[in-house]
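Just the one chain here, the form predicted alone, laid out as structure tokens.
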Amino acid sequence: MQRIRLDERVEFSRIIHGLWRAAEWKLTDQELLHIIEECLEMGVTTFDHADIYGDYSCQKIFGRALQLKPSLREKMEIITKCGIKLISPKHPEHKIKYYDTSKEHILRSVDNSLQELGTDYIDVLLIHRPDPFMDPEEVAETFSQLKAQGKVLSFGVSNFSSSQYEMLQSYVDVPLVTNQIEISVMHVDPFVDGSIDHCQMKKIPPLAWSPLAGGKIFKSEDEKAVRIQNVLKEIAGELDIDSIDVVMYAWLFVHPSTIIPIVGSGKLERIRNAVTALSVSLTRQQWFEIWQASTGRQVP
């Protein structure tokens, strides 16, 4: 498994398992236990977790199947996310969604993960969401002490445009690691609003949240997914491939800007065509086929 390194502390594998849907595979912690030990195997030793998942329980979900074989920690890097605040029975005192980036919210939300994980760091924290409200110096602040502490190695961002990533950059007094945003065959976005030309010229990997777009290009028949789906499944005849999610990955990993796609599945089957798809070269050509089955147009 190729491995990306985003600074002089932290490496992930190029493709990391995702922990957002773990409430809803119902597994046992004997089950879950045994997906992260065969992504291990596989070489998946980066995962992705947010506070909010799962209606704030995914991570300690994880961490209950974690405390079962404690030494897996040092084989993997943990990677979650903090700022937003859910209505949720669990938070009665939240009358809407809303955003905090504040330092207090910020520092309990990186000890509650820690707790609930069983571990007593966190590879890289991510700020979830753009915060309005968001006061730059303060953040800086907080992931100062966060790092002094030595309960966060490094530190990014998820779903910023790149002048919300170059203003907080400013403040901060190390590198931002990544941006994770979302990145597909049906959501191309990125990469011509700047944001993979920012991770480009910056030199970091974008993190690819929904890199099968959700599931749509499967079940949905609104015209452009049909249209995708088509187009995928000719490369996947003309490679000799029997599912088009390693097409779909393919795409992704070919792409220059080091794209590190999140898979978000609790099936081992998706999670081996993820790795399946990096032995799958696409030519420039069928990338483009790609691209413009899923612009509807053709390039200019």
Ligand SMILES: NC(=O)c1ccc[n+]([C@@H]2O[C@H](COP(=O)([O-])OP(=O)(O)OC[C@H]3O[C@@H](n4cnc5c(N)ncnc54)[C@H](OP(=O)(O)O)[C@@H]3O)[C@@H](O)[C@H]2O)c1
Second form
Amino acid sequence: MQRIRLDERVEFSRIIHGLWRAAEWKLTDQELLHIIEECLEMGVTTFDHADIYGDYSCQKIFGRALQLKPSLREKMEIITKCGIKLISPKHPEHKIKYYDTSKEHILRSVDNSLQELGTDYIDVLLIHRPDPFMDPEEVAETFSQLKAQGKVLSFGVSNFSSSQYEMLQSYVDVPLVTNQIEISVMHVDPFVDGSIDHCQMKKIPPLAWSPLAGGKIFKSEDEKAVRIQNVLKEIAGELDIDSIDVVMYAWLFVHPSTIIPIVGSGKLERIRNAVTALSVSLTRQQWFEIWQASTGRQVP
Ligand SMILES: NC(=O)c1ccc[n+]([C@@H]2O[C@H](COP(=O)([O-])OP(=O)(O)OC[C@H]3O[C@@H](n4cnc5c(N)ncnc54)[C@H](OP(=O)(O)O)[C@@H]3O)[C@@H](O)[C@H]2O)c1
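In place of the form predicted alone, output the structure of the form predicted together with the named molecule.
Full complex below, order starting with the chain above.
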């Protein structure tokens, strides 16, 4: 499996496994450990978390599985995120959902992530969403502290526009290493809103969340989804591929910006489909057939 270097400290696998839905999978700790071990075996060594996933439960679920075999920690990279406060029975003090990128909140969230995941460092910490109330100086100071303490190796953002990214970067004294954004055949905006251009300019790999459009593409009957499904099926036929998810991943992999998809399934055969897609080469014309199906019109 190809490895992508983000800076002198951190390298990701070309495919990331995402734990957002881990609470829905209803796995035993042993079953989740099996998935983690199989991922590592396939070369998928990077795992994506956030403090809030599964109503604040997913980091703990992963941590319990990892505790069964703590030696696996050094074979993987862990991403986690902070900055969102959810309405949750676990936090009755949150009257509304809101963002918090204060030093106090980031430090508390990181300590909590370390404890729940059962690790003493996070490879990459992301600010989960752009916060309209963010004090970039305070975030930069917090990042420096976390790095000096060895609690976080590197930092990045998620769902930031290029200007929001550059604004934060101008305060942070180490290069931010990625922007995690929604990219899929159903959501092609980042190719035209400047997000991917910006990653290419900074030479950082974009991380694609919901690379299969959150699964909607498989069941949706809306016009756009059906149009895309038909083209995906046609191309899968041309390439002798059984499943359209392979084509969806291949569509991301062949793009020159080194998009790293975050696979959201807890089923091994579906994670394997992402790995299979690494060896599928779509032609430029096939890439644009999918583009055209997604945008609903011929390029100008
Ligand atoms: N930064 C952010 O704001 C943000 C936001 C959302 C997500 N994320 C990250 O991105 C990761 C991936 O997101 P995602 O879970 O939405 O990814 P996704 O891969 O687009 O969607 C996963 C969903 O698709 C279903 N699926 C996959 N293959 C299928 C198939 N062949 N047929 C039918 N259904 C299929 C899965 O069901 P099964 O489980 O049954 O396979 C699962 O429900 C998350 O885990 C999280 O780490 C980040």
